[in-house]
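The form predicted alone is given below as one chain in C-alpha cells.
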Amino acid sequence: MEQAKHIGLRENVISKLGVNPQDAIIALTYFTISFATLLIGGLLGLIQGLERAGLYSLPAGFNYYQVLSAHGLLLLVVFTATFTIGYQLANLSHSFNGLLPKVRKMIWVGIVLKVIGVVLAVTMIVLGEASVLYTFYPPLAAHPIFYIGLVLLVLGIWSVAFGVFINYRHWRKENPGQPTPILAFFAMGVFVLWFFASLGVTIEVFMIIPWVLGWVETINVMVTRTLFWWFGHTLVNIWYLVATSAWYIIVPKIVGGKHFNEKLIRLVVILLVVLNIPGGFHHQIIDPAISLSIKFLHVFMSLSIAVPSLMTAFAMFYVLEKAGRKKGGKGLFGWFKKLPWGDVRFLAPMIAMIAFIPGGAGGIVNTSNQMNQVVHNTMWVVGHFHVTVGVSVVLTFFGICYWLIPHLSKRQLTAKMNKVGVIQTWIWTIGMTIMAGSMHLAGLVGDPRRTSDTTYAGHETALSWLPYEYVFATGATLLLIGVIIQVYAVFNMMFFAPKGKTEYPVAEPEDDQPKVPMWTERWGLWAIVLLAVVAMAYVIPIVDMIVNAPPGSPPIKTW
C-alpha cells in the first residue's frame, strides 16, 4: 500500500513537470498520423497543380477529381483533426495534471475508429469509387463504404470529445469554485464546437447511405448541401479557435511577455463557440431555394466573427508591443524589431497572425452577396482558403511543433533544428504567397475551380489563364519542399533530437488582473445558447426545403 502511494506520488510529481507520460504517447500518436497525412496530402496537392497546368499527366486509372478528393479529405479533415486533437489533449493533460484512465481508453478507441474510417474512405477514393471532392454532397455519389468510413471518423471524434467532457466535469468537482486553466478552457470550446458541428454532417451521411444503397431513389440535394455547410463552415473556425489558443497563451511566453486579460480571452472563446455554426449559408449564396433574408442572416452571423477577431488583434498587438518595448524598443515601431524573429516558435505563428489580415478581408468578399456572385466558382475561393487555412492555421500548427513535440518526446529543440524551422517557415510563406496570390488573380479573370481542363478547346480567354496556372504549380512545388522539411523536423524532434527537457511555454497573466468570472464556466448554458442560435438560423430554412422540396436527384457518378 505504501509503495503504491509512493508510486502515485512520483507519477503526480512527474506529470506536474508537463504532460503526463501516458498522455504524451497519445499526443505523439496523433502527431505521427497527422504529419504522415500531411506528406501524402502535400504530394497530391503538387500533382493536382501540375496536372491542372498541363505539366503532368496522371497515370491510367487515376483522374484529377480522384486526386482532388484525396487531397481535400486528407488535409482538411484528417491532418487538421489529428493535429488539433493531439495538441488539445496535451493542453488538457498539462492543465489537469494528467487525463483520467477511463478517458485515455476512450481516446484510444477514438484513434482506432478514426484510422479505420480514414482507411475505408481513402481506399474508396484510390479505387475510383469516391471522386466526390472534399464537400462530397449530392448529387455526386460515392461507394457506400466511403460514407461508412466517414461515420467511423465522426464516431472517433465523438469518443474523444465525450472523454474530454468527462474529464472536465471531474476536474470541476475536484476543484470547486476554481476557474478552469485557460488552455483547458480553449480545449472545451474546441470540442464543444466539434460535437455540435458534426451533428449536421452526421445527419447528412445517414441520409446519403440509404440513397447510395438504392433503398431510396432520390435525395433532397438542398438539405444535404445545407447540412454539409453546417459542418464545413464551422470546421474552418474550429481551426481558427485552435490557432488563437496558441496566439493568446503560448506566443506571449515565447516573446517574454504575459498574456492579456483572461476575462477577454474567455469571452472571445465563448463568442467563437456561440457565433460559429450559424453562417454556413454564406457558402450557398448562389444556391436557389434559400430566401434572401435567410442568406443575409447567415452573412451577418459570418461577419459577426469579426468582433472576437478584432478583440484578438487588439490583445495580441498590445502584448507584443509591450514585450518589445520591455526589451528596449523605441519609437513608433521600434518594439517590432525587438521581437524574436529568429525563433521559429514565434516566427511561424506571427506570420500566421499577419496573414489573417488579408485572409479576413478576402472572407468579407466571399460573404458579400454581390461580390460572391463574381468569385464564387473561381480560383479566388481556392486562393482565399489557402491563405486562411494554409497560412494562418497551418503555420501556427507548425510553430507549435517546435516546442510541443520536443516536450512530449523529452528532447530538446536545438539551434540547428530551430534554423531548419525558420528556413521552412519562409519557404512555406513564399510558396503560399505565390500560389494563393496567383489563384486570387486567376479567379478575378474567371479561371474556374473544381475543373480539371480549363482550356475550353483552346479558347483565347481560357488560354489567358494558363500563365497563372504555371505560377500555381511553382508555388505548389515550394510548398511540397516545405512539407518535406516540416515532416523531417517533426520526426527528428520526435526520435533523434538530444534528450533533455523542453519548456511548455504557458504565459502567466499580467499583474493585478481582475478575478476570472465564474459565469464563463457555464458550458451547459453556452451549449443551450449555441443550440438556440443554430435553431434560429437553420430550422425555418430546412423545414422550407423539406416542405417545398423539388423532385430530388438520383445518385450521379460523373467519372
The other form holds:
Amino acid sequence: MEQAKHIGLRENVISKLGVNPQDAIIALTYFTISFATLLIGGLLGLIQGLERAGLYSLPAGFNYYQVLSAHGLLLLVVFTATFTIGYQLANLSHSFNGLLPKVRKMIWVGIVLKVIGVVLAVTMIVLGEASVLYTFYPPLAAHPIFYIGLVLLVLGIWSVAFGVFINYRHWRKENPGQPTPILAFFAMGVFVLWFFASLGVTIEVFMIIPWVLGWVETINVMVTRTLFWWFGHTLVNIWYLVATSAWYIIVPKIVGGKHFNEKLIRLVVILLVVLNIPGGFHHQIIDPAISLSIKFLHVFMSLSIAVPSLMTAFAMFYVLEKAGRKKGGKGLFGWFKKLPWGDVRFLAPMIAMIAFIPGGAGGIVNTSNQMNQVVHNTMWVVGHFHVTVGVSVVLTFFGICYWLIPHLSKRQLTAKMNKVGVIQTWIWTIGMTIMAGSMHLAGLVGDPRRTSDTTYAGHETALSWLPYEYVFATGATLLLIGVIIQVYAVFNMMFFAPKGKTEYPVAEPEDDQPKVPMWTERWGLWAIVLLAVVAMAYVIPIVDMIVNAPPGSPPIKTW
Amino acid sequence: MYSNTKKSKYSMSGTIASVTIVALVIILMWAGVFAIYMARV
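Having seen the form predicted alone, the form predicted together with its partner chain:
Once more the chain from above appears, this time first in line as the rest of the complex follows.
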C-alpha cells in the first residue's frame, strides 16, 4: 500500500516533468525521418500493388522487385525503427527527467550512422544493384555498398541502445531500491531485445560482405537464412513490445482508468524479451536441412509467445471494462460503448489491439507445421504481416503521435486535428481490412507472394487470383490516402498547431497494488536466460548446418 | 493490505466474455486452415 502510494506519487511527479527540450529535439528528429520515410515507402507500396495487379507499368529501368525491396526496407526497418527510437527516448527522458548529456551525444552519433546507412542501402536499390527484398538472403547478392549501409544502420541502433543502457544504470545508481518507472522498464526491454536480435543479422552480413566482394567463392545459404530469421522475426516482436507499452500504460490513462498490476506487466515484458528470438525458425518450416525434431522445438517455442500475448489480452480487457463500467456501462458489453471512441488517442490503439486478435491467430496458423504448408510463400503471409505490423503496430504508433508530438513541440492537439486523426484511423482501418483480408483469401487459394507476374500464361487457377489483386490495389490506394493524411497531421502538430501544453498520458497504478518486485530489474539475468534459450534453439541446428553443409552458393543476381 | 481474494466492485463478466471471443477466433481460424490442409493432402 505504502509503495503503491509512492509509485502513484512518482508517476504524478513524472507526468509533470515532461520531456527535456534537448531530448524533445532528438525525438522530433527521429519522427521527421520516420514520417518522411513512411510517405516514400507508402507510395512505393501502392506502386508495386498496382503493378502486380496489372493496372500500372513501371517506367523503364525500374522493376517490381526493386520497388518491393525499397518498400520493405523503408517501412519495415527504417520507419518502424526511427519511430520506436523517438518514442522510447521520449519515454526515457520523461521517466528519468532528461537523458544524460553523454547519452545524447551517443544518440546523435546513432542518428548520423543510421541516416548514412539508409542512404547507402537505398541508393543501391534505386541504382538497381540491390533488388534483394527486405530479407536479402543469399544466394541473392546485392552490391557490397548495400550491406555496408546495413552495417552502419545496425551500428547506429547499437549506439542508441548502449546509450539507453548507460542511462538506465545511472538512474538505478541514483535511485537505489526504487523500481524503474514502468515506461523506462519497457524501453530497457525493447533495447535489450534489439541488441540481441541484431547479433544474428550482424554475423550474417559479415558472412555476406566477403562473399559479394569475391574474397570467398561460396556461402552457406542455410546458415545465413537462419541468422536472418533470428533477427527478422524478432524485429516484428520488438515493434509489438513497443506497441504494448502504449497499450498497458498510455491507453488506461486516456480512458480514465488505471494501469493493470505492474508485476504482471513486467513479467510480460520479460517473457517477450526472453522467449522471442527462437520464434524465427517458424519462417523456415519448409526449409530443408533442419531436422523434424528441431522444427518441432521451434514450433513450440514460437507458440510460447502466445502466453504473454494472451496475458495482455486479459489485462487490457480488464482495464477497459473497469473504465467503461465506472462511466456507467451496464450489461455484458455496455462498458464497450462508454469508451472514448471519438478520441483518436484511444481509437487508433484500440483498433490496433483488436487487429491483434486475427493477427495473433494468423501467427499461430503460420507457426503450426501443417498449416504452414498451406500458406507458406503465399499472399496469406503478406496479409498476416500487414495486419500485425500495418495495423497492430502502426496504428498504435499513429495514435501515439496525437499526444506525443504536440507535447514535444509544445503545441496542442486541437479538436479539428483530433477529427482529422479519427478520419485517418478509419481510412487506414478500412484500407487495411480490404487489402490484408483479400491477401489472406488469395493466399488460401494459392496466390504466391513476392512474384511480379502471377498470370502463368493465362492458366485458369492463376487467373482466379486476379480479382483479389484488384482488391489489394483498392486497399493500397486507401492506405496511401491514409499515409498522406497522417504525414500532414504529424508535421502540422510539429510546426503549425497552436502553442500550448499537451499532457503526457501516463496511467497510475491502482491504489491497492502489491509491491513492485525488484527481481524484475535484473536485466543481466534476463540476458543470460535469453542467451540460454537462444543456445538451446540454435546451437544444434547451426552446428548441423555447418558440419553437414550443403554445397555453398556463388553470388546470384536474378534481375 | 493487498488481498488475492478482494473482489472488484464492478462486474468483470465482459472481460471473461471478451477473452472467450479471442479464444474462439483463434480456434476457428486454426480449424479453418487445418480443414483446408486436410482437404489438400
